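This document starts with one chain, in the form predicted on its own, laid out as structure tokens.
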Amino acid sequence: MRRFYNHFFILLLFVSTTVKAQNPVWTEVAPGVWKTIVGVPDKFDLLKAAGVLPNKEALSKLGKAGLPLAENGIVAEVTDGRTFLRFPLVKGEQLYGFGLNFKTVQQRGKILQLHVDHYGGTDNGRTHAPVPFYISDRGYGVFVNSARYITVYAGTAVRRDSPEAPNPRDRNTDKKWSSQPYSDAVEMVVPTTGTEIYLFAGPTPLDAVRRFNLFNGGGCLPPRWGLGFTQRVKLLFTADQVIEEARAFAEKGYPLDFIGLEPGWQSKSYPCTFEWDKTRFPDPAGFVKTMKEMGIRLNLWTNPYVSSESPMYQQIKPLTGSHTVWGGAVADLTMPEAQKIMVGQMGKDQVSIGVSGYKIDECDGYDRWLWPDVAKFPSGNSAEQLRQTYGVLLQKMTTDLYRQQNSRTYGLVRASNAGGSSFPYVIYNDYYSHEDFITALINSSFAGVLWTPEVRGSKTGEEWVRRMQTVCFSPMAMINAWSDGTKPWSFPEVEKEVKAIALLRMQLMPYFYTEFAKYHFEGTPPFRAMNLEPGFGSMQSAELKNANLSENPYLEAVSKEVKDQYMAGEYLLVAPLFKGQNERTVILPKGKWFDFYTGKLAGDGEVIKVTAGLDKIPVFVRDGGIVPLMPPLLHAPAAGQKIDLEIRIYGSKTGSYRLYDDDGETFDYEKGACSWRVLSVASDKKGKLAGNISKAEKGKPDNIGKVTWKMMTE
């Protein structure tokens, strides 16, 4: 009898824990988007914690697609309470995505754990971003639904089994012998039962990611106020330190529209009271109001790590994780309760006077100070999945405080993940290379988050200006001066280019606007790698099978990984220059191209060389460019402010442009209190191009005053 329970107990385990490689079955859930499901999913995954609707209104502009990818190359298994996946690759095919990564844009090759964490200098799959969705340059994505740590092996491992399996090579004789063997898939471990798994179709990369961030609410829509510039003062600066700091701004001529408050506006933090120090703040209700007359709104730092002395702390702690931060308690966010008093909180004492968004902090790592993979939490949720899911949490848990008050807020995150498309919020962080923070930003439009190459400080005026040329091609122009109170005029000896680069800022605010929009009603990332570019990620796959590169420069550069330029918006190429650097390469994509600056052609389908000063930073206009410029203003345009409109024509291609317009700082968009205004270029009967706009819709917004064209081209 005894050996008969031995053997059951053997059958039990092996039944148990074993389960036969299928090839799943797939439903199309929104248009081009397909999805299925292997084993038993946990309950709590990405898209749930964010929270977001897909927008199938905007998907279906996109228009239906078929299964991506062959439905018998995709294999999954459920084994010892792990899912294995893989997804099948052709010879050439290059990946970009995996997170955000901040050394590398071609992604096939690697071996990642894709970890929620603060970056720590090598792309292995730990950083603020680590979503797990991929795009091939075939045109299609894929998405792993899973709040877990998952293990990628992104075109690494040789399966005995594969139809292309390559043959061994002799390494004593053979030169051809490679110690990473041709690999035909990407294959993942997700450490739990089982996962939603979702196609994303094109049938180009960019529309992949179209899709991909519509199906999570489509992107952001700041408000115009987000997308000016920023100051973060300085760790403990008073109410009165903030107010001269603006006045300083007004009266040298530089614009701004935020200030951030770093930890000192805490009565105490590391961890946090949430409430407002009364020493260095004596009137919160009051400063809030002197700086909005000025002008200029408020951005508050905080970790969410709940301090003894907070007054929140006795109600939120039995809605608390077994393991502190700092001292602090860690707010289990899957709980409805435990948001409810967190913002409770918050709103009370911050947003129902009128601070208009925050800086949340810390919610990504070090495994050395952030809560353990064995805490317990009272959902019941997992500390893998809260660590995957915390940035995200936070973030949704403040925009819906915001939208509460139909105000919308831009702000600072240092983690998210999948499902955070449509939270107003940009990732930044503490590393500091800025040519790495270029690549970031390229890879940011894989991952469906926002990133700022934000400036802190510079051993030299060179150095800082060059910094402060790309923030100002970001998502938000940001100087955080938190340590050291570093001002644009810190340098006097480019203070005068430093000026002029943040002013186009505020000029490029109707261009930028419109992409933003353009994010968010269409998925289409304001700025994005090249690889997305027509004309440019197309032939990665297609020109170069049997190109001769020695012999064509051309197609050589664009088979290489570009992490060094990128596009801003429709019509923008930014070719940032470094420390050190006066003259770079640039990769223009087929057609005409043109100096943003002067209008001249600068390229056609080539490799070019180009040489800036200190007072340039290297942008090109695709040929049929439009571009909307307005006055360059100290503040964002208020709601129900006209302004003028300076259209730039580069080139000498007809076409039109889209301007987005409303009031810049509600969710009354959303009900249709919003308008695109098309910009049209035509030839006239002289053969000349002239400009028109469309007359302003009845009942809708419009804000727009005296338009004048400029043809850049001669």
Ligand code: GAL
The other form holds:
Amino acid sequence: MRRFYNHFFILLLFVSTTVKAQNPVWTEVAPGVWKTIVGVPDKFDLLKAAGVLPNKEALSKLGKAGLPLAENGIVAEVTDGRTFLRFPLVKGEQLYGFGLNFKTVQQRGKILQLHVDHYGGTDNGRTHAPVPFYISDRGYGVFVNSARYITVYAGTAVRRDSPEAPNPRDRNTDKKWSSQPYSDAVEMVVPTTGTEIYLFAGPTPLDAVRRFNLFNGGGCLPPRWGLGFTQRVKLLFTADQVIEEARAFAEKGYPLDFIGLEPGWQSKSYPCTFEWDKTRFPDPAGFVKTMKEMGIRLNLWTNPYVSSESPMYQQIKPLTGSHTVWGGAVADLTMPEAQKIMVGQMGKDQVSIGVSGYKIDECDGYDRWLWPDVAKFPSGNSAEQLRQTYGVLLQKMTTDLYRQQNSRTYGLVRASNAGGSSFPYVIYNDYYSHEDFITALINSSFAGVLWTPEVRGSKTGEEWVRRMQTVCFSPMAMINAWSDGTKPWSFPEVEKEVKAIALLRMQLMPYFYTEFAKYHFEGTPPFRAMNLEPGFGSMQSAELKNANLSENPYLEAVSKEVKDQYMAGEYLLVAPLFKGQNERTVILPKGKWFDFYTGKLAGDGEVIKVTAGLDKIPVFVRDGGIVPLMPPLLHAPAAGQKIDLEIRIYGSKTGSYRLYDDDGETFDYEKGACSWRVLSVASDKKGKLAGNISKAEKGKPDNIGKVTWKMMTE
Ligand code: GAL
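Write the structure block of the form predicted in complex with this ligand for the protein whose form predicted on its own appears above.
What follows is the whole complex; the chain from before opens it.
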């Protein structure tokens, strides 16, 4: 009898986890967001790790939208304990995303295995944020909500029954023979018995990205100081050395909002004790206070591996995995009790005395030192699932800790995944290729994550200034001097230029802060790919389809991979220069574009050549650009501090820009303590442009002092 039950049970399991190839049924779960469940999904997935709620109100502003892909083109099957998925592609369609890639933007034709890891120099799916989400230039997004190592064939394989299966060609005689014949589908293997899938409607690729971000709670809104400048000091700096460093910044007139302490603040690291080293930092509370009085906040490095000498070790030990990392225990952070112990230590020892944030290192890879896939965790979740979500779990747990204090944080993390958009963390790594760092910045906008092209050292002043220029046009303006102690003024020959770009970063704070508010409230990535601009990449457009590309350099350029220029907010297009370059080409989208510095017309729907000395990073402004600048302060304005604005107007278009404001520090904006002032530009009777700012609303934050308008284009 018992045997019968055993067999019956096995049969039942087999039946329930086997799904014949079929077209899934979709339900609209939020406006323009469609969901299906295939087979029997894991109990733990990416969205559960993140545990955030969709911003349904903002999603409804984007409007309802039908299923963005033909239902009968999507096929799912569960067999052999694995889930097989297929999504259709049409001719000329291009794909973006699949996480934080560093070398390529266009993903059609790639084979990837999405696996959290330190990026190793190849876009093969192993990266810091291997988000299983892709965007099509036809204006939709696909997200597979599984914390497994998903294998993706992004338009590489040809099915026998494919309606578009290419005819075989004879390689002996046919010049058109190809080793990779045309494929009309994205296919995936999810190595488990089922998964949730989400489709995000457009109509534009940017709308699909917005819906994805809003579905994940909206992008993060950093505290205002997070958008200032940050310096990470050398490994073993003492409290006195850190104070001295902050003084040097002030004396030399360089902006500085927060300093990052590297492993030496802890009594032991690799694995970590999560407590201050009392020889280097004898009075942590006094030190944090002194720094605050100088206008400087502190960010602390840590990795998550718990030393047996940590005060929390005995308590957390039963909640850790079977394997160690550098001898440290790996907490099963899928368990709320384990999270509680870890943030308990951080809260008591650091956050309660005023530490403003963390840099959470080593939660990504490498395989040789991380826990292996055979590791066991007390929750019963697999080693693979923990690997895919560890960065997200760490971000969530620390974000919640700061939320409990009603204090916003902004930090760094080396791993993330889908669901993490709303966590105030920026990804970084040790890879240090300037060009690839910019491609990663571009790709971050398809993945719902933030990335900083951090600056460490440089061989020459020229390289130094070029790197500083791009980091100042990124989510976190940072020097990471943990190893070599470089300072912004380390290259005297470009000191003036470096200071100018750091101060420009400060001047742009009202603009960047507003663009982050749009990330939060509307889902629009603040730094993003040109392919999220209309007209880029889409071979679908009749214009591109019919064009003779070799005779039209502009159309040829927009159809190709664009991985070295990007949008910074609504109006600015940034075209970095790299070492050894003093000129480059820039693709200016359709519509007039103006030079940021001079206001002069630069072009309209064309590829231009620009030359720039070391004092400039080429930046262009869209026609009608309204760019609010504040004075070049050395620290972000404090809550309630009145700030004068110079509002620059570019081109001749009339229009308006909504300037965001709040106290810059707390979560009170969620209860309505925020304002959107309308900056509008209209033409007077004589056709001359004039600007106007709407009145401050009663009872709302009002930090704007004197306003001057500057017409940049005569
Ligand atoms: C690396 C990290 C660096 C620095 C260093 C300190 O893993 O990427 O930014 O923090 O550790 O040991």
